[in-house]
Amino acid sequence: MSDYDLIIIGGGPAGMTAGLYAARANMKVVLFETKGTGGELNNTDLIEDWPGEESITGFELGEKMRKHAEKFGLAIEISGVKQVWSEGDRKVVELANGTRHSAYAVIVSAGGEPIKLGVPGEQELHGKGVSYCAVCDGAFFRNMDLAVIGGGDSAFQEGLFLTRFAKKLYVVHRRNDFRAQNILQTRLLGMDKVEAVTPAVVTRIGGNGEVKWIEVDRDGKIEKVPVEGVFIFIGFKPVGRHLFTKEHIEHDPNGYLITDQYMRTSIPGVYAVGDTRAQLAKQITTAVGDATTAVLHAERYIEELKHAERAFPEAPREEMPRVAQRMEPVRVEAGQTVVRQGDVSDAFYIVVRGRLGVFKREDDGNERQVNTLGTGEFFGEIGLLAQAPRVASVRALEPSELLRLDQDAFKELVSVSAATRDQLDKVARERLAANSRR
């Protein structure tokens, strides 16, 4: 089993700028795709709404990706994943071939696949006239009748990709209004090789062995529109939560994973980006900015989980995702005060980078240092396990950076964990009296 800081599921724009982030950042990374780099870039033909680039085919703007990345340091292998678990601190990333890998966090960009229509024919005709990917299959079809199944961007899209072909391209939608943009509307439907079939729903595939026709209930008339290719484009439904079948991931209705802000998903440690999660717009430009965020948040997490084990080193592993996803980063400047002697005892810190003074007030006023604290060490906590005010002040000597864990996740934390308590209650008392003998 290798070990990685960082595992990215999916080779699209997402995955591919995860990647480049995550090896700029100089963390153990590797990415796997199941085909290969591009994702659904390589079923694009044109694109023409990437900033930067006023036209550019979707498999170049695919091969720019990879490069970059891999101009880093990214590795890239060529395989399935099977399945994703949590084990201890760690998420287990199961391959196809069954060969096992883990991380500490995981980012899945695995997109979807094709909606089927699900109707007599298509399944039976799959590859002899019925396919789901314009590019891949348009030229196969040159002066030949065809359909696109579809009213949205990618019907749209690759229907303007198949009129390079196509002599006569029919566009069947089961509304009348289409929800392509209106530039793809008007480029497509104003051509006079074009024309659009609503509202109409496809009720059977049918040919001998290969496609020769389409049945449509348009008004609840049933008609036979002469085609010899279909291409369907009703959309793709997202194949992420199907990786985890050993623990519950929260998704919506439709399969999509359900995040937060930062891209994080119900299980800590792992993030969805891209098609796969629920959101408005499924465009290369918001994929890129979720493996964004995604990968800078990843990082963060990383580091806190790997302070927050130091600091604990008796929890048990599997607590310590949920603690550091608990963890906040508090940026403090020289001579300010963290904690205040007297104050309710609400967190625990665990001191980053930097120094702290620990100061105590005596019975004449007077205030005097007890302690320095450095980067690995921690306070706060002698007032959350007695459930009594702070009994010192604290105060950043220098720049310092800590990591917060609120009094609720620290109580959980000590009430699952003995062997936890029982460290915290010795340190404790240790600097109980050490104090009391200065």
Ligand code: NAP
Contents of the next structure:
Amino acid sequence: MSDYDLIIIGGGPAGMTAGLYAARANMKVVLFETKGTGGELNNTDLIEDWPGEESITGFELGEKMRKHAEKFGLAIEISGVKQVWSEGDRKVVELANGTRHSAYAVIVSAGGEPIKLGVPGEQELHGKGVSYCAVCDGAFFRNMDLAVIGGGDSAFQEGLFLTRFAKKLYVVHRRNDFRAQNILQTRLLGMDKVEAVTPAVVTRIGGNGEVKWIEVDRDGKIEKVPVEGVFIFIGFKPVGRHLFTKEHIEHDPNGYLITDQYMRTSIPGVYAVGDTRAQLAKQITTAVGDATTAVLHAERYIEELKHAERAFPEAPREEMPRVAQRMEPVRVEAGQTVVRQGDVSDAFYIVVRGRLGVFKREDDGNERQVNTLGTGEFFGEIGLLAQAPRVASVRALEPSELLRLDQDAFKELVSVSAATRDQLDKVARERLAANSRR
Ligand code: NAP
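Okay, that one was the form predicted alone. Can I see the form predicted together with the named molecule too?
After this comes the whole thing, all chains and molecules, with the earlier chain placed first.
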């Protein structure tokens, strides 16, 4: 089993951006993609809403993104992913060929697949006139009458592409209003060879081994529209959720993975970005933004996980992702007090960088320094374990970075791991004894 910092699942714009950022940050990273990189870009003819490129084909943009990520050392492997699960402090990714890989974090950028109409003839005539990709199949339908089904951006964008080949193009939609952007509507519906068929619900696709017609229900009236190609664009079904068969991952009613603002899913160490994530806009620009956020957070998460493991060597590894997920970074300036003697003990701290002094106020009111803490050391356990106020103050001696674990997360950890409780108890006893000797 090869071991990585980060595994990226899916090679669309989101996955390739995640790969670019991770490889450039020197993370040990691999990207698995089922078919070939590009994702939905390969199903899109012209892209006009990618800043800096007034007009570029989807394929060209995908290739540019791939080359850019590979220039920074991203390893791309063409291999389908079967499933993903947590094991200890790692995520295991099993490929369709049975090989397994592990990583501290996984970014799911698996996109989705087209939704099917579910009418008689659709499945039987798939590849024989029924298509879900105008860019891939449009050229086979030169000078033929065609139909696009759907009223969204995809139907209109792909419809525009199909006008290059179609003798006549019907835009068949179940309502009179289209949800596609106005600019796309004006362009497509303004063409002489384009005719809107609305409101029209497709009830059947038929022919003689190849598509020859579609049957539509127009307010109760059944009509046949003669066409030789039917291009269906009625939305998209995310696939990321199906990779998680062994543990629950939160998703919305349509199967889109739910994330927070850092693209974290409900499984610590698993991020979701792009079209597989529950969000407002399925755009290339938002997908690459998601991916950037996810990688920057994943780097932080991995560092926090390693710090947590050093601080709690006795804790079960499977607890560590949850602990790391609940750690908050804290920056303090020189002279800043982090905890104050006598205050309520509400958190545990690990020193990531810097130096802090531990100060104890004596009965005579004078304060003296009893300890110095540096990188990798921790504080705050005495009050938390005893459920008592802070026994000393901790002040930064230089600008420092800490990780803060709140008392609830701390309590949960020591309740599931007696060995961790014993380890921290021992440290607490030794520190108290050293304080009283000084
Ligand atoms: P979409 O926006 O969800 O539109 C799906 C269309 O199919 C809707 O018009 C819907 O009708 C219709 N539909 C859904 N189920 C149907 C059924 N069972 N039978 C018949 N019609 C059905 O999907 P999309 O067009 O694939 O776009 C997906 C996302 O990608 C959107 O967020 C879109 O903005 C984005 N996108 C953007 C661009 C771009 O140029 N920036 C290009 C492509 C896609 P109703 O309207 O009646 O619900």
